[in-house]
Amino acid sequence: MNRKNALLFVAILLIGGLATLQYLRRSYEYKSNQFLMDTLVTITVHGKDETQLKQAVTEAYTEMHRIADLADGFPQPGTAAYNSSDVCRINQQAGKQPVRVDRDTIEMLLLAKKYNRLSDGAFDVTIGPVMELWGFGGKNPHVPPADKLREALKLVDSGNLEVNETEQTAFLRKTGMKLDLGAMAKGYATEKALQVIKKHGIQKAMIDAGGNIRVLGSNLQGKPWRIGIKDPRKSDGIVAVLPLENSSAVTSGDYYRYFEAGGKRYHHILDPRTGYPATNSMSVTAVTRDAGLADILSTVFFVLSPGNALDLARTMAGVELFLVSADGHIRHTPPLLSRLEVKPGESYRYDQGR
């Protein structure tokens, strides 16, 4: 071989190892969207192998219907919906005998349980016959009246709801007791799913479940992801971005689901210590490591004063908090000042960064 070939062969192995380097390096997007738990659900991964990706999304969208199927509460009686669902056969058993329930749904009411003596009550999950009233879960939501509610107050409290661990049991002590998981399910059906596809060996992984954001890894870039935080008076607004990385941010926001009677607003959070929406604020966020356990938070602080919810996330390691107060004043724990990007424009006032 003479010289000028010779160059010319070292130089078609060159060109050949580039193209086999930059071919293992590809990274595959896969996105996938369903509608579920009453939300669109989207699962954006990352990964060199395509069918590997859409194989964890699969699995992972077959979780969050397990652990939707699991917290239902509205199924009708008889039917398949209604037979799968550990909230109805709990309701249905109220004052009578518990119920052998699934692993998650002890751990999901284990849960709701701690939070709600760390809240003085300001999260409950017996709140179920207070939604039912307004009728949140229909298609008419109306303010219930007060006679109506008062009584319905009566039901709500966590202290009568009994989780046995050992037999796998839940029981609610009084007729007419309703569990109502919808505070928290979405959350932990999320990081379920992410857990799922962490198992996947993928590295690089968004769940968007409505208000609901869970990442693993940072972006393609090598960076962290970038969520906005949605300008709870401008659907098309966002009031600031934060940096995401291997952690959850849930949003509870006064803008998701209400309506309006005598010219007020009426929305689906509420305050299970007097029956009505809360409202201290109109958006806040709660941030975790953990989807499960941000979707709790963020309607504790949500129901809380604003004062209150930022004191009770300076106690809590791993947790930050964001909010708008019902006076337009944006709020967030210290941590966050040198990550957030604030965007308050003339609807909020925001001093913290000043």
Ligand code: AMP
The other form holds:
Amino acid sequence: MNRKNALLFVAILLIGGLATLQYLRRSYEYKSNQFLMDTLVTITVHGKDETQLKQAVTEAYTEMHRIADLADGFPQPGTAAYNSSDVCRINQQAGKQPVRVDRDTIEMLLLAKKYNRLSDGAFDVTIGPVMELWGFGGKNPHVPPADKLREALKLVDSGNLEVNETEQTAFLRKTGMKLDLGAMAKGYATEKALQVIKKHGIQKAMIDAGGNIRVLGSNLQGKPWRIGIKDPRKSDGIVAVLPLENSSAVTSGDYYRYFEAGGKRYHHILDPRTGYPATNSMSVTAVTRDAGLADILSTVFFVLSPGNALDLARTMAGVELFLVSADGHIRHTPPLLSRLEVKPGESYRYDQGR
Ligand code: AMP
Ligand code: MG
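Could the form predicted in complex with the ligand be given as well, to go with the form predicted on its own?
What follows is the whole complex; the chain from before opens it.
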């Protein structure tokens, strides 16, 4: 190569390099937090057009607020929030008449009924009257008297929740019945928000809604997003790292909302057969593409025994499960073996072969 050609070659390299740098520089990360549905929601998006990223995130939050409002069980009667809550209106008309509701409420209730049947009643969104007795989330959570629990349990039955798709109505057949969508609304809202982001042409995103994770594509480095699964007994520890791409991981745990009485822990995920907190697991993570389904399944698998939960997960295509049982055993569905980094530490035993 003569001197002239060599110079030309260097110049081409330089221009090429600068263009690449410029291209990389133009890939932005935009991150934003909002307190929503009783939790801190963080949305992270990657892309080239900063204005478009911001717009997509704003619209995603609007969508999450819309679903949150439909499912909110606790606004003050008479307020705008009360009127926009389908759950409040359905509860108020329990035993009286069907209520016309949003398409998304119908969708959520149909899913709720489906997984109630599939879990043999372990998942039941008509758990409202029993949840109310425990008072989780309020100022004074307490163990309710056994006779009151028994009475309230008689009202818990998703078989008495009528959903009419054609009329777009929902109806609780018995007076006193109450819906509580706490086990599924956050995941459903997360999925809807992600779909909004996707519609904007964005290919890399993560929504973290307090333990409900949904990712789109890979991270900025082109690698899977790395999700830490929390140690259920050490708030700053993790028991596993899960690489995630175009998928969702939702954790239900006995450490999110609980109180202690008489040296015992009472948490917010109830077994509809007893009315008392489910005792099989400390933490359960459901992994599947759709965040709405993952949220439902995390609660389903938490209430079931670890053996039954793993058996059920194996029958479901595209569903994986990771759990820490009440006696400190870490178990998961076999396909996770090649992806997970498990860090059982001193406190847990890892049953690798499930
Ligand atoms: P998650 O953290 O997704 O497991 O949801 C827990 C929330 O779901 C609770 O705070 C209740 O609002 C509601 N819930 C509790 N037990 C059940 C159950 N067995 N089936 C359906 N929803 C439940
Ligand atoms: Mg759930």
